[in-house]
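One chain follows as structure tokens, the form predicted alone.
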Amino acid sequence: MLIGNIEIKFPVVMAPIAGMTDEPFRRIVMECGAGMTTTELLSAKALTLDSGKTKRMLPFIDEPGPVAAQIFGGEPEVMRDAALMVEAGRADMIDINFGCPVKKVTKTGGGAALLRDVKMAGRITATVVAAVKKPVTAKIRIGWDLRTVNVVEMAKTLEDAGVAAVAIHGRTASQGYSGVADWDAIAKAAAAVKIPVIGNGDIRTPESAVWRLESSGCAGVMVGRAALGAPWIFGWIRSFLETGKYGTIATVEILNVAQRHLAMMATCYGEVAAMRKMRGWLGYYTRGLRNGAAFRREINRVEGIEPLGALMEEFFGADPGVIKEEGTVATS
């Protein structure tokens, strides 16, 4: 899959998720086989106001790619200036968010609010595209609500404005993450434009990823929440595409991934913040495992990287025969 001049060698990519797709996790999913990653949602206004916190969320100079930086905002000139700042850094492409339904984003006139103003979305996009040389992409939903599904119009408008690809989440902004993703609407949009379309929504297993790749007309698919605590899903999807089969993962292998994740977070954030953040991640890594609830209670009582690491080794190493497969647990 080509996005502008950027080759995406594997058409299964990691969705941007606020609070989750930071630099350590982006590295983890790339190591596990993702085709590309995208940063957390970044405020264009904050970037232009030189917010140190927001700038630190941009791609790191040495991180693997392709990686996109995703920005949001409702003012064309501010979005242009933020895109120029992004272009000067590591990011391979600039992604514009027209899909986030969170109120603090939509109240700025950005994110999914632009689904109700297609002309302004096109104007913002054209302004950004004209200002930068790197590929510009967009992330959208199928509409604001079920009465105003306008995904085909939105995709065609963005294509006319110059985007190199569009990712479509198959729910409306009003649905949030409830209900079922409408892949028929995604397929209609994919058929209506010439640029690559990446479908997103309810990709939870290798089977669902391959099914959507083969049936939707999309050039790629985007995995979101299913990869949290299970980044190896990208390797499983690759295996299923190539061989029709995929394996399982033993707890000792989960431990190896979690240890690497913790080490990278300590480098990125410092030990205190890394320990706090890792508690949340371990909730995902232990999902579905025996005695996981007791382990999660225990890690909330420890302080320090070393005690946390010791508890991780004790828990995941206690029964290396336990495996995770499609969210279930069995003993080998």
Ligand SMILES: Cc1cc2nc3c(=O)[nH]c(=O)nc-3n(C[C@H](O)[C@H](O)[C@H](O)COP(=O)(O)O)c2cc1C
The other form holds:
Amino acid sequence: MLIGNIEIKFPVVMAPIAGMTDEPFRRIVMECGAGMTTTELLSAKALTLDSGKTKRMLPFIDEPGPVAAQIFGGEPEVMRDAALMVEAGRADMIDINFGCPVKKVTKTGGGAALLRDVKMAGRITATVVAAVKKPVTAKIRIGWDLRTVNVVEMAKTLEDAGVAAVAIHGRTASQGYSGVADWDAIAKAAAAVKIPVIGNGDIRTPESAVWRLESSGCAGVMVGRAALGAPWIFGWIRSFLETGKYGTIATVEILNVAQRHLAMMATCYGEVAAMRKMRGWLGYYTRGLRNGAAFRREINRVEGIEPLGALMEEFFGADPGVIKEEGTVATS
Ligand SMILES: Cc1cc2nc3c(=O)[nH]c(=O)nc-3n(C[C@H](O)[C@H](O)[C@H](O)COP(=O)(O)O)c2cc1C
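Structure of the form predicted together with the named molecule (previous: the form predicted alone):
In what comes next, the whole complex appears, and the chain from above leads the way.
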């Protein structure tokens, strides 16, 4: 898949997830075979007001790519200025968020609010595209609510405004994460534009990824929640695409990934913050594993990266085994 002049060697990409797709996790999913990553959504206004905290969330200079930085906002000039700042850094592309339904975002006139104002979405996009040389992409939902599904109109407008690709989450903003993603709506939009469309929503297994890739007319697919605590899903999808089969993961391999993740977070945030963040991630890494609840209680009682690491070794080393979907996790 080509996004502007950027080659995405594997058309299965990691979805942006606020609080999760930070630099350490982006590295982890790239190591596991994702085709590209995106930062979480960043406020264009905060970037232009010189917020150090927001700037630190931009792609790191030495991180593997392709990586996009995602910005949101409702004012064309602020979005343009933020895009220029993003362009000056590591990001390979600038992604505009037109899908976030959270009030904090929509009340700025940005995110999913723009699904209700297609003209303004087009204006913001055209202003950004005119200002930068790097490819500009957009991430949208299929509409504001089920009565006003306008995904085809939105995709065409963004294409006309110059985006190099569009990612579509097959839900409306009002749905939040309830119901199921409407892949028929995604397919209609994919058929209506020439730019690559990346379909998104409810891909949880290699089977569903390959099915959507093959049946939706999308150039690529995007995986979100299923990759949290299971980044190896990207390798499995690749394997399933190439051979019709995919492997299992031993608990000792989960330990290896979790240890690398912890080490990268320690480098990025320092040991204290890394330990706190790892507690949250271990909730994902132990999802469905026997004795996981007891382990999660235990890790909340220790302080320091070393005792946490020791507990991780003990837990995964003791081979807590499988109670996930059959065939997805093997015991070591
Ligand atoms: C906690 C959470 C945070 C999210 N943050 C973002 C975000 O910052 N930017 C964005 O475009 N989408 C965001 N999303 C939406 C995801 O990128 C994706 O579209 C959605 O989860 C559907 O894909 P999935 O079913 O594979 O998870 C978020 C989703 C969740 C659950």
